[in-house]
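First, one chain by itself in structure tokens, the form predicted on its own.
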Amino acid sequence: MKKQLLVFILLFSFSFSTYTIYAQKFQNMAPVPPMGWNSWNRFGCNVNEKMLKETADMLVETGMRDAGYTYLVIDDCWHGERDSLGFIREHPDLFPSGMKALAEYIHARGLKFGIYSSAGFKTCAGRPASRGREYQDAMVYASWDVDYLKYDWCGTEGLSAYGAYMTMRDALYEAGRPVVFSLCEWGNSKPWLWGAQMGHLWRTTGDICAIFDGFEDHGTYKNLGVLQILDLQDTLRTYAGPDGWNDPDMLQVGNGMTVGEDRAHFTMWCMLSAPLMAGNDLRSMSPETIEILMNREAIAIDRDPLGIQGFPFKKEGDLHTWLKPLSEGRWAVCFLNRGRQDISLSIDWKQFTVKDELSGQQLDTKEHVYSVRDIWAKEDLGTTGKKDFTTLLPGHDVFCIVLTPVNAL
């Protein structure tokens, strides 16, 4: 009996040690927030091979790839049926060349290929999902050369989010192909507390809609507007950083809001160090949409190597001021007009004195001079050593600047 017990203990210890080898995510996959394009916000279930190839081409032709938008992610509804052994297959009519060939097309253009599933039996659109098939699906994704997995939370009755995402994390790791793992759990189980163990980004709220202030009511659930999602972020900054990011959902830029609202939406996501996943039709973008998505100075705020999420510094009615510490002692300062009426914005350059305990960075415009850069006008505004600055801030828009230290007073 003692001998049998010893054998059991040895086997258990070996199994546990083997498990711990695989119980990890792929490391250093997202040192800065991932950027790319996802099909859902604009196309929903209307996905097919032709549209995705055209989108890949546009990511290159517009310069978006070179600006950082490298992931092309197919969201829900690409699925066909499982084969006789239970392996998932693409829908043969929508993807006649197959996912492997589509991945090759995307990779040949210097892009990375992303795909979608859910932790339940069915996806949110009712397609076959991964519950009970995690290791099979991970093997298929690896064989298709997938680089990114968005993993949703529909059809998950009775499941623990922590356990379900751990299972898929381990399956991806064992399949052997490095993958950025995007946890789309909607914030129900506070994934910011444990998400960094499982993946590289985690949704903090329900789905976004193309409304700046408000929501879409679908009866059993609501899609949230930009401001509604923003208001749920400012207590989560301690949990985000290199290789693990709070995800306030994908971008709605170019999907029906005003230019000012799109600009404010994009800027605030950059202030949050959020993943930037475009979701519009790249084949028919307006010049204004291109200008917003391609603003490299805004993108540099989002992807600053310090990796610190911004925070609200002051709230005065509809005027909210956000700060974000950047590398090399710089700071991003964003004035957000949440209301519809224009605001006469008068900036006292000496008002910014703050020590950010999270980053250890200090902004002190009383003791130091900073150069001032308007990231949307793309012009220098002098220094904080000059007199107050006044401008008109339109409703549902932003005025965003970067302060760079010059010298001590």
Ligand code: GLA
Second form
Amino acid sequence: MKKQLLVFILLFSFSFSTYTIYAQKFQNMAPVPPMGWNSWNRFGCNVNEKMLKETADMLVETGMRDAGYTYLVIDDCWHGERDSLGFIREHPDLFPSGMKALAEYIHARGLKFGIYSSAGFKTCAGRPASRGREYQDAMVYASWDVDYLKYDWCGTEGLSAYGAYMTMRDALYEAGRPVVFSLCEWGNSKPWLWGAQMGHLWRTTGDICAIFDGFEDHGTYKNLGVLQILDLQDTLRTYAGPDGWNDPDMLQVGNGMTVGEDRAHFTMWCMLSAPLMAGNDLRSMSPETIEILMNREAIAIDRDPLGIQGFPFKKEGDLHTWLKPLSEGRWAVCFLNRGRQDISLSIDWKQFTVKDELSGQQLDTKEHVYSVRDIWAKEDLGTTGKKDFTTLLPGHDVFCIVLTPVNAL
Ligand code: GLA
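For comparison with the form predicted on its own, produce the structure of the form predicted together with alpha-D-galactopyranose (GLA).
Time for the whole complex; same chain goes first.
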């Protein structure tokens, strides 16, 4: 009897320790929001080896890699068939040199390599997906030296999102190659409540489109504009932080909105501590697009080490003021003009008295003096000790400043 009990205890502890070994994501893969480029927003299913290599080159040549855009992620439609043993293969016509060779090309340029699949039987574009093949697919990705997996939610009828993402998380972990795991479940099952156990970022909404204020109607579903996505983020800030980020979807900068709209979109994503995945054609960017994507002062707001998502402070008609606590007692303050009409913006420097419960950080322009930096004009504007400041804020644009305490708080 004693012997049986011992065997039982040994078996129990063994299976429990096995479980604890596998039941985790790769830790500390995303201490700040991940940045990179993804093929979907601009290229959809038109992916191929040549375009992706050119994109890798452009990430380096433009300086984007050095500004933080390190992950090059191939979204849907790279897939070929499964082989006779069920292993997934790249499409031979689109990737004649093979995925491993493409990964080498990307890695040789100091970039990281990302790929896409879905938790259902088919991806959203109808390609073979990972349901029932999770461990096998994770092994293939590891053999290709994949560093990032975006995992979609098409074709998952009847599946629990929690369970499906856990299965793939464990499969990736067992395959042994550290991977950033991007959950693309569109916010259906509130992934902000459990996503940090599974991966490093989770989509909070349906797909974005290159419209600032509105929708793109596809009949059975709608793509959301920038403001429509922004308005769904207000209540989610408590869930984001180092190694687990809310993902309001990839960037549409350079995909057809006006320069002001692109700037506002980019700035607000930075205020949200959003993952910054560029989604435009890097081979034909305008100087304005490059300037927006590469604004290091905006990127520093996004990737501030505090990792605290911003919040709306005031909503007055079309003018919304957002705040984001930053390290060293600094704050980003962003005035967003949601309407089409210009606004004559008059800033009363004494209006900011806020205690943010989430970060514990206080902003008090009545008690303290802060220096003011305009992050788009890249200009110092003096201090909050001066009289009010007035500027013209065009429609669908932002005015964004960083406040730094002049004396230690
Ligand atoms: C879904 C995702 C998109 C993209 C497409 C690919 O719609 O939300 O981001 O990956 O699938 O088919």
